[in-house]
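Just one chain follows, in the form predicted on its own, and it is written as structure tokens.
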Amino acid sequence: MAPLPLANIRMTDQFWSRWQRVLVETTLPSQYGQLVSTGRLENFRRAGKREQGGFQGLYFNDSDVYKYLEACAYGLCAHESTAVRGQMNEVIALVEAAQEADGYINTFFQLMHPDLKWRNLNSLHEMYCGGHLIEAAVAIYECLGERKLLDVAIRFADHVASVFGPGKRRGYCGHQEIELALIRLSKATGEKKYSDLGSWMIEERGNPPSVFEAELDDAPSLALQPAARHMLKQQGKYSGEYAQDHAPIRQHRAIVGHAVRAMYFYTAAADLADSRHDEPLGEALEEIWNNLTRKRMYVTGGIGPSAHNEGFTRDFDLPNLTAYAETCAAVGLILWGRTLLELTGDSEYADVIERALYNGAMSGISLSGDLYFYTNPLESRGNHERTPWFECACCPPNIARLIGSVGWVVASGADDGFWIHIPAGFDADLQIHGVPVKIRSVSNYPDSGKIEVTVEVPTPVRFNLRVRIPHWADEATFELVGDGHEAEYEGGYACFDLEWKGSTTLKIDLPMTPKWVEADPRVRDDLGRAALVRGPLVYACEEKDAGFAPQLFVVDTDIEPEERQEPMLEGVVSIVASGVREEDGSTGELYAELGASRTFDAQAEFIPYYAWCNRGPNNMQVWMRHF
């Protein structure tokens, strides 16, 4: 299977159509303003004038500009905006002017250290930035039909290929990204040499001697990022786990190191396994995925508990209050999951994609579309708040490009039919066996599990319509209106393989009832606690709604929670749970005999986790103590 062109799938449900409108009206203009005010665009202007010095910000800030451009392509594909298009074209012109004659482009090195290009691959992100340039260029070319930036990206890719590759210099980036970008460029241009270079980088990584270890002795380049020696070494010896450089890809079994780097790396590797029908590589990736999703992933789909390495620690180490769970890591998990889903057709990947999409990723942006989380803890004592930008601003444009391209994870086309992975609302146009097919999904997901899918064809055509059955849906039902055809089931999908005629409607009911879930007891931080879920959404309790710190609440899971739909926070479905509340300071002593604290019957309102902290910082908790 493969994603449809974004122009061929338009999001129509209340949830995603709103987010895509906000993307174009608020998010992209505000991000452009941040690129201006923080000097990111000025860096390109100065480089374009061939000036020296004066670089502003962090050495990888070019990547934020490229991700913004990619998000513009997706946003404009959904909603035209003269203002956004004009700002996008202005930025493209700056990038084009900054590129050197040989194809090299990285404003940090061009302005500050032209003599140190490609000297520090482990930390200084030249290929990472270039990878995001390539992705932006391909997006603009495919979505908007414009190739000015694509020509810039091709020149850069050709420059990289002139320096690195078989028979040339051995090297790859400390922060993976260019691998998947090169494979994407190859698909867009039909030039196999780009996917070959990306594949070579994937296979070279982790083979001793490490190119990164040698760089740790290069004093001038290391001085630009001295923290590299601490991240890449363990107990004084080179490890490479931080950058997934500890072993060749086919020997990886557990997820380690920096979470975002890992997600981009394994996304590229899955693309490679798919294109080359490489079963051993696919099996290795499946084992890594299982380790991540069954032992190292939060209930929200957030990944990477540790701030120290922005990544992974050990199995079942999932603290809530100090959870790092970077927004970019959840976005990366969705990218990797989508690639594995397309490779295998197994709904388990879609289950994880959905969990991360509606919870761990979308929590990273405010409902207003211009405030962000970098980290996404599952508990707060009132000191976590959304901000308009970050010094390291990878997350804002990353969540923007996810919102714009969400159609790619909702559904896929295939030679033999159409796959619906997430029952959101959309209109899709595609050709199957040469026949134009329109597929419309009318949905109010994730608030409701009642969906109607209508298939319209001008002439009869046989194909397989597959609809995923979410893991949380206990009593899913499917009814072809006016047709007695029964679904078959394969890989977690309800399959309707039949000859479609005229207009046919499939009614789907995925009952959504609030449920309490518990964690594996090996997740010690969640012992004696329960989390509330409803359909694809994980819920959180905020002090704003409860009227008291949710840490004081003990829920009675035997009392059925009550659903409410109120005009709050974009009209989300909130859930009220019953239990008892402990009273702060009721004993008057720091320590007292057990049972001395006063408790009262109480109720607490829960909202979807993605919507928390939209009314200012306050206490929040996902995992609740329970009777």
Contents of the next structure:
Number of protein chains: 2
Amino acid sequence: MAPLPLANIRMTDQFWSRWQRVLVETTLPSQYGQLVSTGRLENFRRAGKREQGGFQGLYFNDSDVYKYLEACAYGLCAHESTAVRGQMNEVIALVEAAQEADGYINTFFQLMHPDLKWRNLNSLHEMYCGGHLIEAAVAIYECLGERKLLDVAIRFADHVASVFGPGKRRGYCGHQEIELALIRLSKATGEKKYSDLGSWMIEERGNPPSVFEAELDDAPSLALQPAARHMLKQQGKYSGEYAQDHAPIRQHRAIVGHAVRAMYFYTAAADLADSRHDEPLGEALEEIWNNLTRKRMYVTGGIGPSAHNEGFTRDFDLPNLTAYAETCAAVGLILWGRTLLELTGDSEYADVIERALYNGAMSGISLSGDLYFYTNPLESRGNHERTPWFECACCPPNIARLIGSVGWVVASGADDGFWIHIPAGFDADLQIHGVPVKIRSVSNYPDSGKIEVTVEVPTPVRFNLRVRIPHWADEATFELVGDGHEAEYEGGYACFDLEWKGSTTLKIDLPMTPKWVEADPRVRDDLGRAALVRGPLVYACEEKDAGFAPQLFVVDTDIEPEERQEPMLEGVVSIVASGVREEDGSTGELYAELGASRTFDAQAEFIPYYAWCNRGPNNMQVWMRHF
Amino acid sequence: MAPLPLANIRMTDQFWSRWQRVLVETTLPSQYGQLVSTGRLENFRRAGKREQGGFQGLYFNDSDVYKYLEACAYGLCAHESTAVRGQMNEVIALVEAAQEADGYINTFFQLMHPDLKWRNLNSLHEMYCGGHLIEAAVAIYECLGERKLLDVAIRFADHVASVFGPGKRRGYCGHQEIELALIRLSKATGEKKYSDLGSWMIEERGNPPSVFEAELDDAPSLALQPAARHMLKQQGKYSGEYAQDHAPIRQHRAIVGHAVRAMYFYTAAADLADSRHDEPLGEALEEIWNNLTRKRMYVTGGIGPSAHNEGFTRDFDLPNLTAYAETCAAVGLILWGRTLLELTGDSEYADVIERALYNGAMSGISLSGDLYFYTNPLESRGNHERTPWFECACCPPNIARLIGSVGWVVASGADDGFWIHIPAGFDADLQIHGVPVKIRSVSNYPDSGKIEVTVEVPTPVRFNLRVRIPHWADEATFELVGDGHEAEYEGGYACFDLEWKGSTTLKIDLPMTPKWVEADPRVRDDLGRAALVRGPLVYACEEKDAGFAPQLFVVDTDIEPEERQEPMLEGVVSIVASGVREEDGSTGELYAELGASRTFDAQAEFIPYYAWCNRGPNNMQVWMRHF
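Return the structure block for the form predicted in complex with another copy of the chain; the form predicted on its own was the one displayed.
Following is the full complex, with the preceding chain placed first.
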């Protein structure tokens, strides 16, 4: 199983075609504007002129530029835009000029601390930035066929390989990223040495002595980011959990530390386990994944509950109001899920991808495409709001590259056929057994669960069309029009392994009824509460719609919620639930004998969680009290 | 209204006589041990020998030594102990020897940075430490009649007055404390100049330009505590709210910033308003108090919900699991409440004092008297536990001095009579209109609300005996035995203004029925929840008693809770409530359709909140779900 080139899978449903249009028309141009106004491009310009000093922003800011470039590649694959292409090419030229003769590139060190390069791998993100350079370069090369940035990336990767590796210096980055990038670079170039370097970094990590612990004694480089020391030490001792450096990867069992680091790390590791048929590694990853998705994931697919370490805490510790659930972590979960899905073909991974994609990841961006959440709490008391940018701006370009590359999680190609993981609308072209196959999914997902997939072949060809049965769909039906062929079921997929001729249509019906879900009782924060879902979407209640703070509302789950087609919020199915609500405001005393407050019958309208906070900040809640 | 000398009010009820015995037998000796083992006394020893370097611990550690001394004074007033007295005298000698010729004393600066004295008033706590020195000295002088430490304190206060004051340098301390101490020193010595200096500091604070903002440019002293910079600046601008330096005190309306600083500050200000009959200041303080106690106080009397600033956030923001509610803040609330009570004679202040005293303050110490909570959350998921000491050890000696001096909040003397604020058991002696009066309260408070107060006079004398009617007592009765005299009611007190002869007994009955209370609906964290109270005590449900995590329990408030006399936990009235509980553990999936979990009828035993966690850490909850 492997993703199709993005040029060969074009999103056609209302949801994704709108997002991809907004990506190219609004998101990418506004992000370019931020790169200019925050000095991120100026850093490259100065480095290109071999100036010294004057670096602006945080030391890892180069990475935002690279992620923006990667998103441009995907966006332009969906929609050509002269403006975006021009800005992209300008940035590529700046990056190329900034690279030093030996392949090194990192404008923070070049401008400010050329003597401190590669001395604080733990905190200073040189390889992390370089990893994003490589990803951008591969994306532009593969999607747009341009290799100028790929050559920059190759020179950088060769430079890293000249410093680090078996028989050279032992080293890996505090923030994983280059591992998966090196593997991508190998696939793009056919050069095995890059994935060898990446896999060496994966395997070296967590083996004592830690590379990072030794760095804590390097005062000059440590002084550049002293706070990192705290994250590595717990009760005065080196822990390493923050950066998944606590044990070799094959010994990992629970998900720990900084969420985004963990996601990028395990994404690379799963890719490695896949390509090397490394079963023990795959089993370790499955166990970590299960810990994450069965004990430490929000119903929205958000992960990493704590602001303290931007990451994980304990099983079932999932506070709603203070949920960190970083946008980047949800994007990372989708990346990791995709590699495990490709490794196993098990729909459980696609279930999680879908959950994160339509809820906790897409909540990270406004419907307008130019405002972002860094954190994605499941409750708001009115003070959570999207903003145009962040000092640490990892999330905006990350959600941009996800939107642009969503075709990769929607479907996959394979030697023996085609996989549909998410029944969105798309047009796909691929070759199966040498025959050009067109697969068109006509869909209004996630609003509707009725999908028609048409397979067109010029000559008969036998292959297996697999369509995932979502975990939430109780009575899914699959009907090959005019054909008695019955599906076989394997790994959570409905499989149609037959000889396809001419044009064949598969009708899929995934009934979408609003449902109330509850959490495992060990999630103490959700006890006595229920969340409203419909299909893949988790719903939220906003004060804007309810007319009162949703925290006051107690849902009567015996009364069936009613669906409404709403033109608001770019078109959503909203759902009205019934119950009672408490009167807000004072009962006279801060604490009074029970019975002082009054309740009324009430109804409240719910909207998809991803769409909340598009009409200003206000009270919001996902997990509702109920009776 | 003024407190009686502690020698003249001796606690006799089971609750306080036990705590005061534990104070002298266990708490004070174990705290002395901590002062030794953590180097706090060694710092004084080295300073006394005029050594340099080698300071151990945090820069404000001298204050713990002084607060310990203050608690010794109170403890020895209740129970003589050769051991405690010997240790106290040893420490006094160390302090005396450490003082410099000009009156300066602070072992951190003396040992480490003699050149940086008085340069970072904001963070380095020199006046704060000195304030606690003064308080200890006054306490020892007043309770035990020994003035060696008082002379040290006077020399220190004179030194401060030689540096700071009108016409001299403008300055006040980042952590308020010396203001109230200077006022105490004036009362003890009759020297007005000290309270003048304290009141000048109170009034100067918050007037631009801030003393602290300028200090942010003093790099050498700032380097000693760089973190403080963050607390003073918000979004890059000087705010001052953290240290109540945002506006002159007369303009304060809401309670903001670090809770303990605020409490010590307003305690001093209320004392000032009282002694100077300063009504505008008194009115400002009332408004701040009302904001605090009507919108920002836990049901336990805990205050300051946030760990971020050890202090206040927004109205009705009272999260339970993450409640900071520092022990010292509850102690400080009692101090402030007492000065406002003395200023106004309004029982509302005593209601808050009682709430904090029997719940959120006394939870700060273990029943064994040698383990402490720094923070007092209203829910635990099993990882909150008392410890023998802290690196920042403000709380242990603070709760010790509260226990020793509790007589001061129980009752007050006045020119025209006697006030009983809290109907604990005590023996009091005082002179009223020149007649020696004995007042004995026989009480088993807070277990029982039946109290007998006997007034004995050798010759007839007219005075007003005022007894507070607690806010929680619905049907309080007051009966003068063998006398038809009816009480008059004023300011929440039952007042008996009559000519007392011989021995007269007042029978008080404050029926204590278990009750469920609810919070103002704007406290979102308590919506749908109720807390169990009985008399002045707030109750908590621990897993140790319930047999299951109390978070799983849903109380049926229609079933009357049952009282039990329990010998456990040094004797408490426990209360059994009925309801249902959810089955703990997995329902198979992290999120499943509503109805997967099972519930059972269940009962759970509740104990007073202050007594929780005396049998090891475990799940605990105050605010229970209910139906």
